[in-house]
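Given next, in structure tokens, is a single chain: the form predicted alone.
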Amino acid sequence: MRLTAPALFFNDCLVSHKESPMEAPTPRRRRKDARPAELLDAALDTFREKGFAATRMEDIAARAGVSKGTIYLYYPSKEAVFEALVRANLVPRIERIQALMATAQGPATERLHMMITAFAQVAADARLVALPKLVLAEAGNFPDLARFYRHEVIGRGLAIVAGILRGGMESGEFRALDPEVTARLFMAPMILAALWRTTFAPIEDAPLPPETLLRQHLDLFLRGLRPEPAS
């Protein structure tokens, strides 16, 4: 299977299940089915504006135009809201990459390029990049939040990268290093890019596009992975 960018993650739309003509939903049913997504959309904007600690469930409800009681019908806590946001917006992207890497053939270098492209898309999205920023800002006060994000997002990303690196080392494309440690070195600038995008870029006169930074990182990283010349 040849790796191509369009086949990876550029189509982030989820396919909806088609309703049978015999089971056409009523307006009330359509409204109820759409409500979780509306609540999450309101929650993301509220978290971005107030931060996680300062946000209350009633703030999310008010932004979504529903009562406080309504939001509790779907999510028992704001921690559950955050977890739902991650599962709805980031986990599907990671799962698509995992599925592709499991069957893909081609150089490891190309796969790392695709990892950079995937993360650059998230870093360029002002709303999505708020999710890792929330974790970085609130981890000390909400360790369960950090633990969840580490498992669902960072852990999966590290596993994908370590697998790519291990394959490249076994084929001789990369020099022999500890793939687990090297994967962390690959991921670290991505986390920094998210922090920079949300903290410093808004006050810079000419903010650097995340993809420009990450492409430069990959170039330097690949140079460091080159096999050592035979003596």
Contents of the next structure:
Number of protein chains: 4
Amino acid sequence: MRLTAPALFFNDCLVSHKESPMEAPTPRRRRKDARPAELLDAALDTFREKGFAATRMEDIAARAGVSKGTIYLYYPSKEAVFEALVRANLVPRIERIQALMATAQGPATERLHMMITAFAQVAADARLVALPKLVLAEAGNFPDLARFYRHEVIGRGLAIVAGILRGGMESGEFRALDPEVTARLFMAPMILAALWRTTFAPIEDAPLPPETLLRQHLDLFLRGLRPEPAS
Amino acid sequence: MRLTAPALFFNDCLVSHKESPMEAPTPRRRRKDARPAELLDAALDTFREKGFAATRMEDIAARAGVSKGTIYLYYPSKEAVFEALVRANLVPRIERIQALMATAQGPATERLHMMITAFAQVAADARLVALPKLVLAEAGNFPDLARFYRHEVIGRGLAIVAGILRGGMESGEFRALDPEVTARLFMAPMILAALWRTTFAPIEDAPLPPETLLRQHLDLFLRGLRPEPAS
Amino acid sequence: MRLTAPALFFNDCLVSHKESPMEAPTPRRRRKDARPAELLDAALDTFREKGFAATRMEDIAARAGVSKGTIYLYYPSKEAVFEALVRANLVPRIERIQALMATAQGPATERLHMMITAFAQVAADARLVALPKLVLAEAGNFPDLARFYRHEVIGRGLAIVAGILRGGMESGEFRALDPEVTARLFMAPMILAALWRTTFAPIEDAPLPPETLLRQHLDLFLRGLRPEPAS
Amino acid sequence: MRLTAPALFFNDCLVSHKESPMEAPTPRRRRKDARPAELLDAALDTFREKGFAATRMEDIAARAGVSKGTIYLYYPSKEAVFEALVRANLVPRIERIQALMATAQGPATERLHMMITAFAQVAADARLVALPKLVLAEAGNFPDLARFYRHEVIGRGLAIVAGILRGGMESGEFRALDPEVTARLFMAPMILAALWRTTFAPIEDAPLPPETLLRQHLDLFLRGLRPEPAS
DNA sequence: GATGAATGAGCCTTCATTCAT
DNA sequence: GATGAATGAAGGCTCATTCAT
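Mind giving me the form predicted together with another copy of the chain, seeing as the form predicted alone was just shown?
Let's see the whole complex now, leading with the same chain.
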């Protein structure tokens, strides 16, 4: 089985500002365009460290190297910063995975492997995994955001996996199970590993390497999916 | 396979007040003894709804039917309320599961089933599952509490499952794997289902019944653990 | 010059409870009679340590060995405790000095000496000298008390000294000066030494013994009062 | 004896803001520079009226014409306001007296006279004399401040007087005494007069003019210091 | 656009006072 | 009389937000 690690998968900066190559922006112009992304970048780091409530606008501003008032030129409130942060960072990721999987052609087993690899890379990015935890923690105070996250991020992720599973079941590679349920079970250890890392990393004595966990997960899971021997 | 659902397992009230039958407490006295539990009860509900930071002491007090100052007769700060809440509610649960599992004698497969059943009951209690999520969300601000939770709750739970798995591997019921890693993989869907419920329940259109998920998890997992046929 | 140190002058407890020898009080009865004095005693110590504002009724109660509510059986408010404390402790002192001086018969010089000795004993009692400082600090918030203190304590003290001085001037022992002004000048170092002790004692490296100060004060002052030589 | 009243001695405003003539500050900027001084000014008046504990930050703010929060832009706490107030106002005064006395050349008697005159001017400023009383009253709660005041204000003042006295003793102008002790005795009536004024002024029927007191003090004191006639 | 001084609503916490027992 | 649980007004402090420069 070839493990096509999508090498360039998640190595761009968190908040991408797509500068069109047509224009030649003056420094001033570029600065202005980059501002929102810089602010979200600073916001993410601060939210990660302190949580949403304990983060002060001044902290974000200081980290972004601007003054407090500047944030309000781009975002009308602290809540809006948070929402923009989550919206801007997660959908592009999931869309790339979608695109990758749409073109992938191998057997379902290999494609599940790719999913795990892709996910492992996301989970390896401490800044990125902080977002789900923030959403989790603040879902009660941001119902819109929770809905957005549920549908645009989790929903898409599960759909991808369910699609792979369905393909494998139809081709006889896997035994027949409910693909939706199975997709959740497939994702669970990965999501939890990511949350775990974010939450207990600073206090863990002997952290379990995520690769070990995910490799064994795939092993167990694929065996569990194996069709019954035709006795 | 007999599913011994531990029927009386988690049906007591969250914070139990053990009134000694020896004394004949005046109403005043009885009230005082019950206060801490009433306050924690109110605090849990409020934290659940709003999260730690957004909860005002006055909210807790109002829900408990007392005035703001009364809380400070029993807990020195909002942080202390939170810590007491987590400490008081989680350890007793896990200890009961420990005790149950220590005496259980059946095959490892059945004992895993019991674990899932026990856990499903905990997860069915919406108030109870709010606690792990709160810990998750606030771990950064409460390192001591995170450590406590990691060791006294998660550590114990994993140890129980790892023990069952190790027993099954030694008896040849399961194939040989790292029990620690496998224990994490066994717990992952359950924990995530609990967090899920807490986070997305209010916005979910067609929630997946936890029983469905857990039943299939056990099915997949046990197949994955099955020893290689000695072809 | 004989220094009649009034040995028994200030050695009683601060708040005297005058038990009539006629009755034979039951312990209960005695306790009840003693309560106000005990409370004031405790209040004085606590005010001394923390000042009026920073003293909590509970501190006073704890030191007196009673519960918070008990204080309110005897004094209607914290202010009332303070006022009672000042009123109860200062007038008896000054009255004794008054009585002593009324019967003293020696030359004015010796009587001034007695005043200083008497005052030195008061100033040696750290608990007692705390009262003037408290009055000073709180005078703005207790105008009635300030007036009381000014007239009943300071006024009487000055009158005694002025009387001695006037006697000395009339007898030719001292030269003629305004007795009121001179009385103030005579008292100033003593009062200041007392305040000093209360304020800077905990931070002073090499405190000046009050006796040294007062001895030299008397020396300087008496020379200053000496009549002009009838050249 | 020429009484060189240092006419310009203490007639500046309490908190001076030195605006550099080089810059052309915007109104906004000028305001910001002036703020700390304005706040301390308002704080002094409020502390004078109510004492430290009974003064609310809002009182200070209102008197300074700003909002509560503004104070915290300049001082981190109420304690810090108090400390800044004392530190900013007393040291400059004492330094000026030091400078004046360092250059004074007359006989010791005349220099003592100058000290009294200088002190009388300070004592005539009701706002200024409130500070020692505040320090006295709050010393227990501000040990650092008490130490500062003891060393930087009182210590310097006593050193100046002791130096004058020592000079007079060496030149034979005064008889030989311990200069440290004598300095305290020289200062006592002045300090007490200042405290007196602050404390009992509002309730005094017939206040004694400080000049009367100080003139007679000097008279008595200088006679007391006079060398023995060589019989 | 950017700044940062200023605002003021809001919250945690304290504690004098009350009153049922 | 004595208790101490309960109250709730008050105040120190924070910080999201505004706006004059």
